[in-house]
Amino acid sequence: MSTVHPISLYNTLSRSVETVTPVDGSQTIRMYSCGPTVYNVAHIGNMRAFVAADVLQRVLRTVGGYEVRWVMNITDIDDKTIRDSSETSDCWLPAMGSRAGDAHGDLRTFTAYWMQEFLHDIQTLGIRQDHLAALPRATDYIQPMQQLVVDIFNAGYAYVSQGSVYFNVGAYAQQHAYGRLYTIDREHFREGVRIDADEYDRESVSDFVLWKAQKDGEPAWDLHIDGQVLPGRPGWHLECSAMSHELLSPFPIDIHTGGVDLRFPHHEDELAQCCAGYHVPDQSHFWVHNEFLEVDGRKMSKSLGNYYTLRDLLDKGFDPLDIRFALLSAHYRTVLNFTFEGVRAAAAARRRVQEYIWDLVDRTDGYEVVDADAPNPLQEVFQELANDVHTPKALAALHTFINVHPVEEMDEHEAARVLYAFGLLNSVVAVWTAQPRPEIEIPDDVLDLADARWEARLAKNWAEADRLRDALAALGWHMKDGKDGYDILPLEPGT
């Protein structure tokens, strides 16, 4: 059974949708994730980055038949990490045990700490880490990294001042495009204007830190430039643009992928250092960026007391399943309005498509034999994941599949070729299993009342089978009614 279908995918680059195919040739996409920055727990927002890239990488596996080499990189030093890691910082945790006692060791520490919470959370939440063919960190890249920045420096796109080195946007807008992907306000541009920090506003179109100057207490390493020695560390946009080359070169791989508030600086800052340093026109053929998440309508923020963490929802009873398919809910390219009822919604979905995935088990009873060459019969759905992995569409379309196809009514045959089809759309979706229905336990009141409804149903006695459904709903069961019989559920948590 062939699920493989071209992929299209809307590229910001270019501004339009384009089919993906692999620059080299060959049947690998090459996928740059940028991951998070490890000095505290990410929240819902952040995750939502990582769960679109995970699913799309699935879909360029499952449907669209290619190998994929994916690296997310994990930024372990940068303002914030230097900051929380720090002697005077109150960051400092038990469970990172003692300090070491120097400035290097304090942010190795700390950092290992916080991205292994971070690998935690996202095999929670369904990404699977043998689906990534590196995590690198960015202290173990410092050489290439100063390398880059002294290959900028020798093409003419960069000074040293006051320690530091910095690029100039100016003589590189002379030469190249600058605002591929962000359209700048030149207006807004300072010539000669530094900016040190390693997130800044978007209206603050100057020349960008390269390689930082150590301040006191601070981990620093030797970059020998231009008959100088600096000590100090790398910028955080730069850190991308060199990890990338390292892991997935030759220039341009084929898709980067990030949030939206990425494109700039930090991807644009990206483009520009790859075109300066590796002398190559584009890093990426795709710019992959996926929307903002809001919580209940509105920016999430901690001032508002709508800001949260996986663990912040896990210990408000929600299954990370529930919230992972929540996350598929909203096309990737939408904003993504999250609510609390909006995962009990999911949660429902959820829930009906593996009654199903049940069923379809039970009614196959071990047969697996599935014709090669037979149709897809969720051809469909996987068109529409194949169409810039629009979920949403992909979700509704399997929905009306299922009102279209009661499983009592296959056979043996086809009930398992649609059987391995669900397998194959869970290797996207990653939140059902096609393991036997579990065998749940049914007080004997509640087998009562479920056999008393269904004696009032059988007697079409309306009024006493709802009566009856809803004493069986207050004590948290429900009944699924079919033609020759019925099954007790347990309710899902919110319904």
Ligand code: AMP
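Provide the structure of the form predicted together with ligand AMP, given the form predicted alone shown above.
The text that comes after this line covers the one chain and nothing more.
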């Protein structure tokens, strides 16, 4: 059964939808995702970025028919990891196993802890580690980062000032386009102004730091450049340029992903560094950016304090797969407003599909078809996924399919064919199971209440039926009424 379709994808670089074909003519897509900064627990807004990248790479595999070499970096050295690992050292780090007073050791230990938390969270959200070819930690790639600083310097696009090395945006912009991913107003160029912070606003395009001079007590490595030794550490943008080159070169790679906030300065500067230091016209062919998860119209973020972590939501009783499904309910390029109600709606929608899959499993009763030429019954669903990973349209097409094709009307062979297609779909969406329906033990008092409510309904005693419905809900159950009978089901989590 073929699912292969040409994949189209919006490219921030060209501002248009283009067809994906591997740049090197092989069958492998090389994809780099800017990963987390591991100084704290990631929030569910960050998770939108990683789930979006995951679904994209799954679409490329299952719908595009490609191999994918997917790399996601771990930023374990930047302003925030340094700040928090030094602040944490007294109370937390001994418990994490660090030796006191060792800046390198503290940083590695501190960030290793948050990296493990991150890996656990993404796994809980259905991101498979075996889909990732590498999860490079920045501090393991200091040497190639230093080499890139030297190469940029030798090409004439960097200078040393007070122990740091800066990228000379003015000199670069005379030879290359700057502002390819994010249109920059010329009047915002501030020639000769230097910025040390890893993150800066869009209103001030200035020389950004490639190599930061060591401050007291900070971890540092020696950079040999221009006859000097500069103890310091890499800037954030530099890290991704060097790691993507180390693990995925030659440039351009096929796809580079991140949230829209990374377009500028992070991705613009990554791109400029690569062009300047590696002498290539492009770092990546596609640049793919997901929109924000918002809360009441504002980006979910640590600094605004309007965030939920995965743990917060699990503690409220939500199922992680419902959270994944909720994140897929909007197209990755539109803003998604986060609400508990939205996750509950996703839970109900996911459950409807799961019930259908269980009906198919019951209907086929172990019967399997493996017919390579059979038409794919979910053709339209796959088509929508191939169309710029349009998950909401794909899910709408899926619900239409379910409504139009009741399992009761299928024979064993037909049910097996449909079940097979659902399995392929689930290798992209990854929220359902084809294991047989779990047996649910329903307590006697719940059975009695349900029986009484059914009788009350038949007698059209609506007030009594409602009272019994509430009594069932208080025990964590609800009834799904049919024409001739009912099912008793546990209430969805989070309700």
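For the two forms, the rigid core is made up of the largest set of C-alpha atoms that agree within 1.5 Å on superposition. Bear in mind the structure is a predicted one, so any value in this text is a computation, not a measurement. Numbering follows the first chain given and starts at 1.
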message: Is the shift of A452 between these two forms large enough to count as movement, that is, does its C-alpha move by 2 Å or more after the core is superposed?
response: yes
task: Establish whether a shift of 2 Å or more occurs at the C-alpha of P443 between these two forms, with the two forms superposed on the rigid core.
output: yes
- prompt: Honestly, after the rigid core fit, is Y486 moving at least 2 Å at Cα between these two forms?
  reply: yes
